[in-house]
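Only one chain is shown below, in structure tokens, and it's the form predicted on its own.
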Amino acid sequence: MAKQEPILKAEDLSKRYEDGVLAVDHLNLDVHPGEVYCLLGANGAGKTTTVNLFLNFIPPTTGTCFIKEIDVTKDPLEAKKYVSFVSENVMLYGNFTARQNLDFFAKLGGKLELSKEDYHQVMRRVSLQERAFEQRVKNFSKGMRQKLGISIAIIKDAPAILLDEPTAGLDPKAAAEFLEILNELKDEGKAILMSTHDIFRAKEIADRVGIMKEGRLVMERTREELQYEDLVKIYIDYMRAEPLTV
């Protein structure tokens, strides 16, 4: 069966921000129906950037974005209609409850007839607890509001899915339960790209790996190379290297 074309694609993607800092420098990336491409890297390897690039929260210096093949410089509006974003900190109201933040935000994403047993059934998926539904958000703890974030981005439906560091401070219980929605979401063939810290995570996850190092893209290896590989090695390896010529 021919490969489908991806839904998310960096071509020569390069971003180098007022101060000089080259935060992203030409990457060459895609994401397929059905993958979960996780990217690696330290703080300031371009991992965000790259992300915020996608969302076109900042214009690329170089390159292009693409999401299911619409330009998101040329066409932002468009392209948003077909991706989901989850944050480290996800951004919610915190005098709303759980549903009402859900129903706020299906509806922005423009599902309007949903009911309010739809939103309890999406926070049910996520293992949100049912004394949750109807509190305010502002008293939840991260691993909440992250699976709220999470039921956000499904009941969008949207075909690709942006998550930057979802994982970081969640209890080992809260992201295992995570990840298990992510191969959910990835077997009804959702895009996904996640930037993250979380080596162990990503290999567990990930159907391909990428590490960045001073904005560019040093390596890529798929679920079957790295099966008896060390990743922790080799992304130590590549820590350690020289710094990368201009």
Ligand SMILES: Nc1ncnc2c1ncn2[C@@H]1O[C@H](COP(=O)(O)OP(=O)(O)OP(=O)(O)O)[C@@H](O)[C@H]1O
Given for the second form:
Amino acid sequence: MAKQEPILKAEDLSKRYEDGVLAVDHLNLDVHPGEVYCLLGANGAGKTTTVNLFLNFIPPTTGTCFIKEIDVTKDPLEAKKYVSFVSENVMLYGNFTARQNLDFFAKLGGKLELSKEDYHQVMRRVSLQERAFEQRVKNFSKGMRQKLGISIAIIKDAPAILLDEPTAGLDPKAAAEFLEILNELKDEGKAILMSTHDIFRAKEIADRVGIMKEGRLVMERTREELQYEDLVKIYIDYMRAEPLTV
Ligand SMILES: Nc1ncnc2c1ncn2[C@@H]1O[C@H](COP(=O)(O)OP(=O)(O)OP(=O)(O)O)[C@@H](O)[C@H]1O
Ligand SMILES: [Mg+2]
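Can you switch from the form predicted on its own and show the form predicted in complex with the named molecule instead?
Starting with the chain above, the whole complex follows.
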């Protein structure tokens, strides 16, 4: 199969925060349709900053993030059409029910024709319990919020999905179900970029794994390469190695 253009692409991307911290350091990274890319790295390695740069939540110091070849700083509204975001702290409206949140975000994304049954169907798909469908989300547990977050992403049907530690704090069954859904979305051709600390799950789900250290991508391996290598050992070796010199 001819390799398609990447949906997500970071080119020479750097971010130095106002206080001088260089969180991302000349990063080059791409994610293709139908690919899950897992970003590993110690606390403070720059994973969340990378995701936030793709979402144009913060401006880069150098370089560019592209979503479907759209420069996210030059054309943020157009770029946002093609990406969904699920974070550890999903933004939801507490006084709305689960279905109302879905309806709100669907309409925001331009999906105006969806019925109550469509919303229920997607909430069933992510295994949110039926009784929660019409409940206000303010008392939802973390896992319930995550599930609703991924259902919003499913409804939006964007070609790129960004996830910042999506399984952090999920119970094992919920985490397994969550990753199963990501696999389905990948099979539908989505480009998925996910930061995680879960090396084992990363190995299971990722088509490519990158390790970030001090803002740099210090290692990248494909699923095929990882069949013959021990990802945990690779990770620990990189963490133990000398700090990178700036
Ligand atoms: N808003 C900010 N202002 C200043 N420095 C920041 C800001 N956000 C993050 N940093 C710094 O940037 C570096 C990278 O942080 P980032 O949150 O991207 O790491 P991370 O890889 O997501 O870590 P974790 O695994 O803990 O989530 C850290 O040194 C952090 O202190
Ligand atoms: Mg983070």
